[in-house]
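The data below hold one chain only, encoded as structure tokens and taken in the form predicted alone.
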Amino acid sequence: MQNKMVIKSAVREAGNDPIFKVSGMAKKRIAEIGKENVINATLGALMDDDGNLVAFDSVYSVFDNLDRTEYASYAGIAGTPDFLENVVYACFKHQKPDAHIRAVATPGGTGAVRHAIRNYADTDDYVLIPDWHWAPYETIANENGRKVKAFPLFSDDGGFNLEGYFGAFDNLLDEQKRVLSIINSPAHNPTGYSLSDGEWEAIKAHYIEKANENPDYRIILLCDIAYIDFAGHGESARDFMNILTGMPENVLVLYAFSASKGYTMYGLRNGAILCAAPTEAIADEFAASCAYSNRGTWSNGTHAAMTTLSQIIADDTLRAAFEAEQEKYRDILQARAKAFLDAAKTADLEICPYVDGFFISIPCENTEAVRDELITKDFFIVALKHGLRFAPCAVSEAQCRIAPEMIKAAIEKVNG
């Protein structure tokens, strides 16, 4: 057997990201006989009805006639003053929580996910997420040193199974004494699931007891908003951010922002994580821990998508624009997801809790072989553990309306 070099955890198998993996074939396959003829249903980006990615005309604009030095100069360890303020509006609109807020820069959400993990889980400790759940969760857990815990996310009537968050938040508070859980909400990535606010009330009341049974113990939610500007109806989809606030001293509230899908800035890597702190003490340190661990891994992030972030938000007019812009495709995307809906209940295709966002999930056995018999088809979308994942970001309201079909036929093909 040949020697190997890297340290035995850094041991990784080789090959693609299944996601982009899929998403590559798809692109071949148009390449061969033609978008028109191909369902491409894999990556969370918005495309328009002709499979082009969607790039902000507001975003862009702004973007297009920043002097050079903000292309070429460092933005700051933390991100510049500018960012800093403005990507809090960004982040929490006109419902930000009575609280101590401070915000660092991060490539893209995936950054703010690896800072709360690397900075408010231990080593060797459980992250608690839901079994259906963004597969770079684990990865970023075992990058760094942590291991990740789930619980069923859906209870039998299809609501968040608070029964079993609970009993695995217990049980990992217990052992541990400190527990850091990722709530991907709204639009959860990859059901298109949203936390009711009485669902939000009752994690809030939970967390408030157990938290004043033992002053001791830490208990710290990462809220991964990265899809919650594709979500509700105005800001309704923030409501629950001021239901998170007035909890002990020992809870702390984080939040997981990303301009990459907001902004459709996918490969601009903008992004934040934010604190809602009930201390100034408390805010600090997570300041301070947030902004070394960027000088320990990417230094500091896009300069040129901080300031067009900063610019658009401080202006009332760039801000107009863009929210309009926003607010047309978040009504496409909701457009594509009821014909989807729809059809998924005639084809009698039995779908996960959707409520918003990119993404809709289809529970199946043989995931891996549905999806490829799907491609059969030249029908491409992702297989999970559980189920199959459906991007209604990425395809036209036309081919919404007729993948339930095709996907129940796939699925009756390989499972009976």
Ligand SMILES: Cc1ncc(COP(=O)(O)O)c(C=O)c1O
Second form
Amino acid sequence: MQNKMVIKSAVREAGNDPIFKVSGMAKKRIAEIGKENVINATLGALMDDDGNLVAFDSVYSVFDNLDRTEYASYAGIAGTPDFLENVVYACFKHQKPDAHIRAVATPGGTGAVRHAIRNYADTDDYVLIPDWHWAPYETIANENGRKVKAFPLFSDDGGFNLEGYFGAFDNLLDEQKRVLSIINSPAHNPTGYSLSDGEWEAIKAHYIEKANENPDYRIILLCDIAYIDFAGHGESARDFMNILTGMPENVLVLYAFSASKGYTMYGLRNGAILCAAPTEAIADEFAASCAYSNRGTWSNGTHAAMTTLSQIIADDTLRAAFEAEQEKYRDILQARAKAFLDAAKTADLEICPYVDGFFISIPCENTEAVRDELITKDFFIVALKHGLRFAPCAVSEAQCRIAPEMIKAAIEKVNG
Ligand SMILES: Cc1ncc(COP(=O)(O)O)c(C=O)c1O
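Cool, the form predicted alone is there; where's the form predicted together with this ligand?
Entire complex below, previous chain first.
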């Protein structure tokens, strides 16, 4: 009997997630030979030096003490009023753009990406993403009847490839009359790249030029800021938010906010999509469309997680304790990344331009073969299309220091 009961466009291959598969192998190996003998640099979650998931005290001391009704009750379709107010600060902090701001709660940043794609890219249209990208962008686009088009992220001098981006952008704008572009910065997954203020200025100038060419064009930028709280020092990572204002009315800037990394709430599914709109009408339209999308997909988000974030942000003492804990782990992550970068230099290992964040990428050929070679040394890493992804968020500083030489040796063994 044929086993195709699902419709043609929904036929999918099972169990092929490259990250969870390799991380499962790493866990099995840890059970066999002990965690001190395995490097598991696969998962995008912050671990302490012993390989245990970090769950912030400043977050869970609030969460654990909520009234039971906070866990049990619905949050309302768009999110609780307290959350919708406080998530604006969580997203922008003191760099709130001079624009019409609205927020709609979503289950993590994934939900925000979903709503942007569903509501701002037309059916069968292409969404513009970089060649190095978070794989679910493509999954979410496919799931919603949209496609993705990739532009080259890096120029030869190791910066954002403005020329490549503008070329791909202009082609899509010409063909589709609207472009939804997703840029994951700062602390891009998988490379750790962050656009400079000058690069954002150039992008803004290009949007203004194109938007003024034809008032019927629609230009939508989704800034995916999933890792922003692990970038920069103090608030410098948010400076670009004020650059992206003052554009024509046919340009809209959206933000995909995630509480997964910044608040260690991965499994609580908490986030939001926010707009910094040029007019009140465009902001109202955004809020109505995204609330409708909530109703038509997951109905509403995790109430207790929304309340936790709201209480932390609204209370000066709780917020100060939370920001101090975040900073402590940001410093640990930055020290690990530095150890890797220094060792990569010594080992003469080429890496993608890294500024901040959970991941460092190593461009190479035959990525799966190199990964498999490393697995024989009990070193687990993710093989992507254009290279390997190493996760300093998940391993100790000491492991970051020995990893580059091992990677270099594996690449040489496989690729000669
Ligand atoms: C680039 C990027 N965007 C968005 C997300 C969204 O994550 P979540 O839905 O858990 O908030 C992730 C998580 O891995 C990510 O890496």
